[in-house]
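For reference, the chain that follows is the form predicted on its own, supplied as structure tokens.
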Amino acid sequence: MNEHAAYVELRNINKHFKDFHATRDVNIAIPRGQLAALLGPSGSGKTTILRMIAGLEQPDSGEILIGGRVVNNVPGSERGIGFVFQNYALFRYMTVFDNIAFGLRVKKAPETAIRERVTELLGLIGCSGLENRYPSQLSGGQRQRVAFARALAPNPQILLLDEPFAAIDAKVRLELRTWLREMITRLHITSIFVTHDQDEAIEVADEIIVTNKGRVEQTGSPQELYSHPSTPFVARFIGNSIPVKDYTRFRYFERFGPQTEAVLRPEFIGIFKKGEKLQYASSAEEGVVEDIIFRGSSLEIRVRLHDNLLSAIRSVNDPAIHVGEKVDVFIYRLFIIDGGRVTLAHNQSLKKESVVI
């Protein structure tokens, strides 16, 4: 099979839950091997979504693709999927060696092949060692690796993980999060998981499934959904989007139509003090700091500009600014929303000088 071709494919997909309408028309493919995230706030669809390819729920209609198979029919525990939940769900009056070869000894393999496969996973997981220890016994992050293991036991062709960090410390998590892609690179196993966080979408995934009130608003690398929003939802669900009330007051930049509302994202914003050297200082507009939010390596500065308070990012080693301040504000770009599009408009100034920001 075409390694690029759908290996795991959605053809308008709808269901009904009662009267929620919790998918609606969803078209879905995702090629073997790659790590695809599915995004959207709660009650979006995407846990439905997920249910279905595993064949815990069953579609009012459309199609489910599996290796170019419907599998629609088709019971999940004959779909070569290996499921992780968000609670881990183990069992736990078992080891973890128990817990691990639960599937196996399920699809009554030999007792040779399961100890063999059970030692190569802890091994995989960094757990050796432990397949003694019950659940109890375990911190989170390790519990979440069992979990893993025992889904890969059987050799599925499909991982589907549902919130698969939630439960976990947010150190822990993002451990894990490096972790996870790295095993499912190189295990090079068709994954799917879903998440309401968009930092550990746009980290793990190779591609970003973005749902909203049960359909797909986009599908796109992290990247591209970043850059290239195609729709108003994502424009304002991904990234620190901040909504704008008339942007036609900032400085340099076109007008478009009537209807249209903007939004910024602190990376579109420059904070200099007065006086503090900045290439565009005549396209600068004058604002004051509000707030200011240490977050480590960077500061957020809250400004008032024009009615909004806008965000941006300053490094801890450049000059201090301080609350009431009065500072010089420079919008480099801004989302224009016209209806059902979206385009990425930049301060006119910058077409002056052929300088890359």
Given for the second form:
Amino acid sequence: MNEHAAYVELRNINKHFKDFHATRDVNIAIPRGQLAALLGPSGSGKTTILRMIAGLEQPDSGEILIGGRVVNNVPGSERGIGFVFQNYALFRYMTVFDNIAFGLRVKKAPETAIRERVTELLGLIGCSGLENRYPSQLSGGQRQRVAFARALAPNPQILLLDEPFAAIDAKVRLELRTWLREMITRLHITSIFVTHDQDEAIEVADEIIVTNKGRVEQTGSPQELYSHPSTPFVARFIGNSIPVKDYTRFRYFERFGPQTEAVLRPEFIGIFKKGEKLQYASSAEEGVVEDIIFRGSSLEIRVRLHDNLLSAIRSVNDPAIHVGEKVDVFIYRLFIIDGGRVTLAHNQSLKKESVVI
Amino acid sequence: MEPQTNSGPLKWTLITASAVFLSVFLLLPLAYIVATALRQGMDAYLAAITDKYTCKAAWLTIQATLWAVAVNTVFGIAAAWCLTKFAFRGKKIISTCIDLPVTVSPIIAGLIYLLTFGRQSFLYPYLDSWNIKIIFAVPGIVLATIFVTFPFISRELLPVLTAQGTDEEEAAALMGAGAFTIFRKVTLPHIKWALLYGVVLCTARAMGEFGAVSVLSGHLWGKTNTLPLYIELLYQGYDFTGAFAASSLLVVMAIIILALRLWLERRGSKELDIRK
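What I would like now is the form predicted in complex with its partner chain, since the data block earlier showed the form predicted on its own; can you produce it?
Next comes the full complex, and the chain you just saw is listed first.
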């Protein structure tokens, strides 16, 4: 079978909940072994898509294919999927062992095989010795791992995870992200997870499917989405976007179309102290620092320029800047929002100087 | 609210008020029942409670209670299950109907059955031709008892099932478990204590039922008299020893139920601590 052929595929899927159009003409194709993220704000239809793949919801129209076979009428339990619920949904009246063994017992596997598989999985998730605990006696991270093991126990072809990190505190979440990514890569299992946290999606997924208002806005690798957003929604949603009403007021940005709206990112902006050595000093503009936020490893500088409050990142090693100080602001590039399209525009002075050199 | 520890007078006033209230309304009458039952001596008391009709009345009460508990357990689980795990039209109507027996007077409940199954009902000729007797017979008493107790079990289960949500069931279903396995392995352990508690409440209410049963019973000695009905008959016949002796039986049954309830509450809350 072709390595790049879609393993999980959705074709023109529509789904309504009463009057609410939860999923609109969704087309998705995920190759075997890939780790994909469904990313979008709450209410964007991402969980509905996941639940339809699992067979927990039925689409109103369209086809769901797994391994090239239409599975619309195949019950979820026969689609070869493992599902990790948002709050794990561990069976609270069963021990960790019984939780992981549940799927195998339902399939009437021999008890010795069950014991072997559960022991193996407990080792894999680093929870050996916890088999007799109840879910309430585990930490959030352990519960997540047990839920993961329970989903994997019957050897599914596809792993679906609904907001897998939402219920865990920030510190453990970072560890678990890395852990989950390693696990899934090692097992080479096709996985789809739902998240509203772009950092999570960018860090964990091979491919991100951005959803908004029931539609798929854009599909691509994290790098693609980051550097080439194809719709205004993606440009605004990904990264710490700063909306700007009229980009033509910035120097060296020429008018492009009828509209003047644009989106900036902190990494598109340079902030320099007066007198600091700056290659493009002549083309920088003067702004006033309004706020400085200490981020630990860096500083976020908020500066006012032409009625726009811009944010930029400065290293803690750079010369200190104070609130109220006048600084040089240089904008390298920005995304121009032109109707339904997004165009990347570079500072014109960059071109000029490169010509001079 | 923080427990008040430093306002001594308020605390003692409240304690005294509660103690006086309980003594006057509960302990005094209970003591009076025992005293009256034993007034003519232990022999008379024993004779009264081993009386043929007393025993029959007690047995009928137990029978009606068992029926009510059995039927309402099945019905209660089914109703609570469908109301919490599925979305459908008319859900509110069913939910409201379940509460009806609590709001309707038991006498009216009795009358409804009397009209439905009695001589003036269009059903009567059919029932009569099949030789089925409901009114002024044991089935009527069982029916009335079921009616007045039917919200008890489902009302205990509803909040527990609502709080649990459907995730665990969905997880089990995705792993291929059938409906019965899901109920037995996932749902039942969760509602176990609430169910037992509902059974206890249902039992207590069924044993004490008077109004609806009174309408349907016909007061046939040794046939359709439950304990509460029998006690009233004895009392109106000026047999105070008999009436209070029979009452003491009912009191003992109530105390057993109360002890069961306490034990269940303890066990249930202990388990909740471990597996919340």
